[in-house]
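As a starting point, one isolated chain is supplied in structure tokens, in the form predicted alone.
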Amino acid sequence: MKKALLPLLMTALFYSDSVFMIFFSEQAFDGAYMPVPRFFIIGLLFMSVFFDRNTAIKYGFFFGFLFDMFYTGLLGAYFFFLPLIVYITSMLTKWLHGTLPVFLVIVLFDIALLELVMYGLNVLVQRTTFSFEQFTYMRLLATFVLNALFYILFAIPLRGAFLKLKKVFD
């Protein structure tokens, strides 16, 4: 029974990024800000470092996957990055001190990175016409203190879930 929790956990992050798009779309902000709630993206990174990556990997595959059906037109760019990002901050955390300070500088790094190569890609399929400053100030810097936000509020519930979550698995 406790174990269906961890896919309960990841399904209403997954859905908290669409339900929050929903307040606050582009005319939220008059169209100044579009910041863009990654929130399933830092829960993702919370179970690779405090649960399990490989766990983590496999998830960000199949949620990747579901990303790309239901909101991107780019099958397989979700499906290959979230991974991607995974296995990097499993890497970074490894190198670096996991405490939650440093940890917030990963994720936001990761999320820098997601969203840079998410702009390449629709630069290069032609999907957007910002320039790469619009979307500099428009999206990725409203993205940043979004999801800085987040963190700063779920850090802690969040580790706590996920080392709870690993005593049942284990």
The other form holds:
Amino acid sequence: MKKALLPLLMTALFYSDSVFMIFFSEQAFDGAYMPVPRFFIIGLLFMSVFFDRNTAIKYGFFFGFLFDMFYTGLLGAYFFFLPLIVYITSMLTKWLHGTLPVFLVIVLFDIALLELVMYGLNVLVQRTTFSFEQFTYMRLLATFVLNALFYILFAIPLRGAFLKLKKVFD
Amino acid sequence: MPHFLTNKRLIILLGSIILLVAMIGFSMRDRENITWPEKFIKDVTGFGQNIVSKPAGAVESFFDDVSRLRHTYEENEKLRTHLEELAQLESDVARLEKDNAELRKVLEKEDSLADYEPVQATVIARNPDRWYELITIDQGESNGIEPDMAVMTASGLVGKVQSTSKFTSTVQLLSAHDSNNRVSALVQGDKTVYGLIEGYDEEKQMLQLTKIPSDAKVKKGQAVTTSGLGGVFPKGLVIGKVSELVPDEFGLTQTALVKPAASFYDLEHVMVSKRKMTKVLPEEEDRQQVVVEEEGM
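So the form predicted alone is up there; where is the form predicted in complex with the partner chain?
What follows is the whole complex; the chain from before opens it.
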């Protein structure tokens, strides 16, 4: 029964992004900054490090697929890059064996990577007119701040949750 | 890196890149609506989204109400002045509507481009990755919503339905950057001027009304509404007000910057307009008759 908590936790994280968008007023800062919630991805990275990498890759595929279909309509983008980012993180954590502050740097690196890839993809399919400067100033910095805040607030509970779940599955 | 790219991994990587390109190509195609597996997944995900965002929305609107409570007095004053005008306006509208119906009967032209039935919907999600200005609403095909229908709030047009599934639909906002996102519009004045709403100026937060003839006189503050000539949107939905006029690069046409009447941010409740008169071609049976007549000639 306790095994069902894992998909439940990930589903909650999946919807948390859009719930944040409901509460967050888009006209905050006069629309000058566009922080993008990446809470699900942070959760996925915690899962890959503190739970199990291969399960995290599977979850990345599945929820990436849902994300593409339900939110963006551009099939394949998150479906492909979420598992890739989990894989890259698992490589990085092998070299940088980490405490939570080190992991924060890795998480922010991953988010920056994902944002860059998505920006590149959207320029490629001509769905955006953002210049690179606009992208870095308006989106990337604000996204860093928002997700770092989320990390600081939820890093310890998330780590605890995944370590406990690992015990349940073992 | 000896173990980084072994044969098996390389094949998986290449295979998935091919799959990625194919999938993006598939979804970028100019298609009328999404396929049934996509619809199914949207419905399932939308069901969960409904459960999550309805309470969240309720909490949010509660806080909004509380903050609005502080301005109640000022608002009341303002509304009272409007109320006096409203009674007069209402009787005028009733009289004009009756006139209009009678005159239409005389002309034997009962359908109008302006007729539509509104369907109320609640916004359940906004694309969290914020690249596309897309929102998801909780009404779908089961309520008669189809792609390309106009979506508006009480203050004006906000976008159009991009795709539908059984119980949800995805709405593309007017502020989205998409070259297929065009709305036929008109500027109200002594002489009606037609143009196309095409593109959005992010910095000024204004819509661009392009293809206005260079000799047309458009003044600041004139109202812009849909023209109903695009074939899908009803006529007369408010879009906004002209705020600036610039000649385009070649000087052949003019472009007006239009301040949208509705806010594209913090949308909560929207209306989808089902236009009553959608057929451009005559009905199937009538068409056959036309062909027969032509053959006889």
